[in-house]
Each structure stands twice: as structure tokens, then as C-alpha cells.
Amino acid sequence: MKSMPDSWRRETKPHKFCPGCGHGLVLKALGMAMDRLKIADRTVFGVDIGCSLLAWDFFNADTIQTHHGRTVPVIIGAKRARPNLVGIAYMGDGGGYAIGSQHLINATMRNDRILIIIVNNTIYAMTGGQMAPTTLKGQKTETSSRGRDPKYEGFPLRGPEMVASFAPEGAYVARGSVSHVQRLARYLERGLENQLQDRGISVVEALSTCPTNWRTNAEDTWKFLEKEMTDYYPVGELVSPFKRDTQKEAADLETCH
């Protein structure tokens, strides 16, 4: 038997994030759904200024960092200029919901083919842990040392309902949760098929984790994941022109819960 050609070999290495981040398990989502569709070879991946920006060698695919929360325009320039590429666009809620957040409605409005990945932990962590606009309510950070309160910092966005309340037809938007990443993976998977059969923009948002800035123990981590950010961001597909198949939703959950 043959040996295996050097250039056929997967190679992996760790990732580059604090210890408990959910970022490893975010990206090990989208490799899964990149290597089921066979893609890495023509996609073009952009990461954002923040903790995603650590991703810009995880995967064999062309890679470019971009200014923070310019992600999005950067991957539609370079889907337009070559439409046989497929698009991602990577950040942070601050990239996403902030600074970047003209470029998603924009992107939505134009149902831009790209699919753009938003990850979720509540909070600004490469700079130290400030609130962002998806802190929760009474969730204590570096300016908010007393908890969110919405009479003085308004209330948490949630970012896949804003995009789902005007979505064009064909468009794909799901939020996932670094607690079940087959699920999460199977949300990536229909967000990159969804570009690839040109039906429109896809956007999926996965809630993760931070327990360096949450100042949470492993146990305590979870529980905050699990329990308080989905009680407010619920997890599930919000528009979807995919058929519903919840044999293979049930069959995620119970593989990775």
C-alpha cells in the first residue's frame, strides 16, 4: 500500500486563545462544515481586529485580517470581485453589533452572498473585558462594575432576531452555541450551502465563552453559558429556506450536550 502523499496530510496545532475560550470551538465547528463541503481550496477567510483576529492561520485557506468591524465589506469586495469564491466573515459581538454593525444591515439588505459568523460571549475580551452590546442585564464588567442597567446602558442586542426582522428571501440566520457544536457545525454548514447555491446571506451568531473576563471557574462557566445567555439568546434557526429535518437536530443535541 501506498503511502500517503506529504501534501494529502491534515495537520493540526492548538489554537491561540486563553484557556476555556470558546473561539477553538467556533473554528473546530467551521472546519468541520468546510471539510464536509470540500471548500478550504476556494474560500476566503476574514477575521476581525479583537480575540477572532488570533484565527488568521487556523485554517489552509486564504486568510485576511481586516480593520475592526470592516470585516464584512472586505469578504463582499472579494466575493464580487471573484463570485466563485466563498465568502466568511469572522469577529467578535463588537465587530459585529458595534462598530461593524452598519455593514451586517447593509450586507442583509443587499443579501449580500457571504456568510458572516458573529461569536457571541457578552463582553469586549482582547481589551479587557469592558461591556459590549451584548452584555446582559446586571452582568458586571470593567465599565459596568455595578451591572448593566438599561435605564443607563440600554438593553443587550440581540443581533440574529435584528437581521431576521428584515432578511430578504433566501436568506439563512441561526444562532448556535459552543455547548452543542455538532449543532453549531450543522449551522455553519447550511450557512456556507446557502452561499454556494447563491440564495443569499447567511449569518449565524455562536455563543461562547470567556471565562477570563467572566472571572468564572470551569463549573460557573458553563452555567452562565448555558443558562443565562440562553435564557436570553435562544438557540435555533430564525430563517432558513432549508427543509426542517428535526431527527438530525434531535440526533446534534444528544451527541453533544
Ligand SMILES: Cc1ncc(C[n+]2csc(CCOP(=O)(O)OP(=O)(O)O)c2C)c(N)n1
Given for the second form:
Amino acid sequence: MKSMPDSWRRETKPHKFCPGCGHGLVLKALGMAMDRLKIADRTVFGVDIGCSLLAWDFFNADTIQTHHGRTVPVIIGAKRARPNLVGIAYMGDGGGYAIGSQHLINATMRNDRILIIIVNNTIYAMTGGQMAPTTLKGQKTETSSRGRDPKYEGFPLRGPEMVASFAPEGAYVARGSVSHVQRLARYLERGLENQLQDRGISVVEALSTCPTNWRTNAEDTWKFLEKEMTDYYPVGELVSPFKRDTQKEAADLETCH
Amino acid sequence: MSITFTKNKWEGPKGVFIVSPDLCKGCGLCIEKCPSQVIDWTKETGIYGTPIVGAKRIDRCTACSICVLVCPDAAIDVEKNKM
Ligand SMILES: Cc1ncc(C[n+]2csc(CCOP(=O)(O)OP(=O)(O)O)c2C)c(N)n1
Ligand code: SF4
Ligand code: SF4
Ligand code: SF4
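Please supply the coordinates for the form predicted in complex with the ligand, as a counterpart to the form predicted on its own shown previously.
After this comes the whole thing, all chains and molecules, with the earlier chain placed first.
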């Protein structure tokens, strides 16, 4: 197994994320998917404001950094101008579900041929760990010091489920987790294939870690991701236009870590 | 441009475990995920000035490569021995 995908730009490593940050694992999964499809040289990779911007020099691919929440429309613009490009919009849950939620909804409604990746670490990480739409019930953050109370702050948003509820024909919607990197890489690969085949939009959420703002050690980081987060945010494909041999598929995912 | 990273190596019965001090940030995620409790802290520090890991119990390593997969910094390599 290769530790670093070929699409990673080696001269910018070590990358700029904190120790134990899940962004590194989401981008590893994305790198694996890009390697398999051999698309790095025609990819335009958009990063948001938030910790996702630390990936501005991450890949051997053209990269653009946008205003907060505007990565989706910027990548759609590039894709519409140059349909042969592979467009990837990469952002946090704040960028995707709060300030940029209108773009997520309108891009899905229009079935724009891009891949949207939303990294769900349950908080606004770059600004110091404030509450996000995805913050779990009872979770303490900088702006919910007694824990998120649904009475005042609402329930955590299940983004892929929302998108799936009105996803047009040809769309691909999934939720993966950095605790299963290979499976997440499969979802991202399918999302990219969907775009290459000009079928429709692809939206993949990745459950991720932020030990810095969670203030967790390695053991508790895995625990929060694999127990609390995964209990509320189930992992799997929600909408898929691919006709597949489901038995083979199940066996394939079974061997994935 | 071809970039190479420094390698610390441990040779075991099933394969070679390699960690790069240029990449390891000492997060400890790999220690938790190794199913055979092979990995532990060393006295060396890495790129962030934090303690880095090594294969303290290399005899137990099955070369399963789970550690390679879970390292967010791609600091670990495992070369499986040819059977
Ligand atoms: C228009 C605008 N509003 C607010 C901010 C401040 N800001 C910077 S990053 C960020 C949120 C980051 O959280 P998220 O999108 O979840 O990404 P993460 O850092 O968790 O990866 C905010 C609100 C900004 N830069 N621009
Ligand atoms: S603050 Fe959190 S999300 Fe941002 S780089 Fe650090 S660990 Fe990653
Ligand atoms: S290859 Fe497997 S057994 Fe060996 S150190 Fe890595 S996780 Fe542990
Ligand atoms: S997961 Fe990687 S960066 Fe973290 S301690 Fe292990 S080798 Fe170092």
C-alpha cells in the first residue's frame, strides 16, 4: 500500500493540518480516488475559508481558494466554462451547511456536474471551535459552553439526508468517515466517476476529526468519531445512479478499512 | 522534483516498519489503531518537536498496513516481506 498517493504534492509535505487532523485522511482518500481515475492533471480543486484552505498547495492539481461558503459557485463557474475539467469543491461543515447552504441547495437542484466534499468535524475549526450546524446534541463548544441545547439551537443537521430528499436523477450522495479511509475513497471515486460520465451532481460528506478543538487525545478522538458522531450520522450511500452487483459490492466494502 | 523523507526502520518477521521523522507529528492515532499493539512512543522528536512513534514490539507486526492507512500525515510505510 502506498502511504502517499501520487496526486499528493510531495514537496509541500508535511502538510499544514494539526497533528491528528482528519482533513489529512479525507485528502488521502481523495488522492487515492484521483490516482485510480488518473485525473489530477485536469482537476480544478477549490478550497473554502476554514481549515480546508490549508490544502491550497496539497495536490498536483490546479487549486483555487475562495471566499467563505463560495467554493461551490466558483467551481461550477470553472466547470461550465471548461466542461472537460474535473471540478471538486472542498469545504467544512460551516462552509457547506451554514454560510454556503444556498449554493449546496441550488447546485443540487440544477444537478451541476461537480463533486462537493463537506468535511464534518462538528464545529467551526479554524476560528477556534464554535458551534456549527453539525454540532451534536449536548456537545460543548466555544459558543455552547453548556452543550448544544436543541430547544434553543435546534437539532444537528444531517446534510446528505437533506440533499438526498430532493436529489435529481443522476445525483450521487454519500456519507463516509475517516475511520474507514478505503471506503471513503470508494465513495469519492464514485462521485468523481459520476461527474466524468456527465450524470449529475455528487455530494459526499466525510465524518472527520479535530483533536485541537475537541481537546481530545488519540483514544478519545477515535471514540468521539466512531461512537458519538457515527451514531447520529450513519455512514453509507444515500443516492446512487450506479447499477451494481450488490453482492460483489458488499464483499468489496467488507474488505475496506 | 523528487522529494525524499528520512526513514527510521524496524525489521520484523513479516515486514519492515518505517516512520519518517520529517512527517510524523506525534498524534498517536496509529498507536490506537494497530491491532497488535506494535507501535509506541520513542525518545525522538519529529518535525513539530513532538515525540514520534516507532515499532517497539516489531515481533508482533503482521504487516497488515492499517497504520499506513490511518496516518493523516503519510508518515508510515510498511514493506511486506516476500513469502
Ligand atoms: C464571510 C465570512 N464570514 C465569516 C468568516 C470567519 N470564518 C473563517 S473560517 C470560518 C468557519 C470555518 O468552519 P468550517 O467551514 O466548518 O471549516 P473547518 O475550519 O471546520 O474545516 C468562519 C466562520 C469569514 N472568513 N468570512
Ligand atoms: S483546527 Fe482542527 S480541523 Fe483545523 S487543522 Fe487543526 S485539527 Fe484540523
Ligand atoms: S502493519 Fe499492522 S501490525 Fe504492523 S504496526 Fe502497522 S498496524 Fe500494527
Ligand atoms: S498517525 Fe502518523 S503522524 Fe500520527 S503518530 Fe502515527 S505516524 Fe505519527
